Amino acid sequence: MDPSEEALLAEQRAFYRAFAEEYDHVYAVRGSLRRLIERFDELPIGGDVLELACGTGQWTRRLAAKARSLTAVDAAAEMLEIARSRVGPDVEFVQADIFSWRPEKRYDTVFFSAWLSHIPPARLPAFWRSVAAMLTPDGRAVFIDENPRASATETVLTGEATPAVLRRLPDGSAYRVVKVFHDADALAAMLAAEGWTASVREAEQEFIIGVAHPPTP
């Protein structure tokens, strides 16, 4: 493993633990994100659902309404505590490192929002292979993230081996966070090269929405 990449991922985890109490403010002030949430019912989500990087549960509560069962995973205990307060007792929450965690069963839908952009490019192939192993043969991955237009609102760091941005908390402390702004067409092409059947489109100017079916065994 690349020590510099490991250090960056550790810093990213520390940021989201510290940011948990402030995280929902983003949804309150960002109009495009609120409009994106309002389009949730358009997404092909159903059956047994797994949510990766659930954060404070902004999407979890909506997933619970469409799922037969729902498992939500996040590395930050602080995020999970807030998410649990948002949803009923039927959701199974798991605190785990998504890069190493593997479920005991397969799911009809694997959903992740604002997570793909936090994966170092070198880890993307392995991540997508792990998602494929989490899905039933007829399952699909559904994901939402930011496209390159969103970089205008970030402090993009130069000279980093892994794409990253600098984020500050209200107390002034600063953290580096992995951030890869995926172009819809390029991401669809990458998935196709990995054997996935994927549709990735832009939404609300600075976002992408994707639906991907895993390679046939």
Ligand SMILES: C[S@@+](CC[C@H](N)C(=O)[O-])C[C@H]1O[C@@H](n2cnc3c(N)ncnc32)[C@H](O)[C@@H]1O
Given for the second form:
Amino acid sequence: MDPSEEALLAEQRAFYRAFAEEYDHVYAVRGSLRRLIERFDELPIGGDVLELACGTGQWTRRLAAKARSLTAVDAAAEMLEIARSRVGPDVEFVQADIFSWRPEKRYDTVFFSAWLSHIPPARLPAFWRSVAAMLTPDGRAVFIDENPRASATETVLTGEATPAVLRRLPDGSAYRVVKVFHDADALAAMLAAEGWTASVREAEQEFIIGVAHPPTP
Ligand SMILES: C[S@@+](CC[C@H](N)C(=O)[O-])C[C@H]1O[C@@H](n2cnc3c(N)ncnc32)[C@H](O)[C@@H]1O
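Next up, the form predicted together with the ligand in place of the form predicted alone?
The next block holds the full complex; its first chain is the one shown before.
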């Protein structure tokens, strides 16, 4: 383990704990994100669903409407508390670190929004292998994230070993957060090289939407 990367990931977790109360404001003010979430029904979600990094549950409540069962994972208790208030009691919430947590069963859909960009590049191959192990053989990963156009609104840090941005909270505190703005074509090529059958497309200017089927074991 790289200690400087571990420290960055700890700072990222701390940022989201501190930001949880204000997180939904992003959805209120960012029109492109609202338009994106309104396109939820286009996504191939179904069966037993696992959501990684559920945050305040903006997507969780929509996933719940389509899933046979839904499990949602996040590291931040503060995020989970808000997410829990948005859905019925049948959604299972797990507080865990996605980099080490492994489920006891397999899922038909593994969904993650605004999570892929927070994974250090060196950890991506292991992350995708872990997602493959979470899926049933004919299951799929469905993911949403920001593409490089979204970097215009961030304070991109130079000189960090892992791509990162600086985020500030209203109280003035600042946190480094891992941020990799994935290009749709490059990501699709990377997934293909890892044995996935994937389509990744741009959406609402600043986002990507991906659907990926795991390699045959
Ligand atoms: C950008 S938010 C995305 C929330 C939600 N998926 C959405 O799209 O609105 C990133 C989430 O990742 C969670 N997170 C950060 N590091 C994590 C880790 N190591 N394990 C699990 N969750 C983590 C944060 O607590 C936060 O809720």
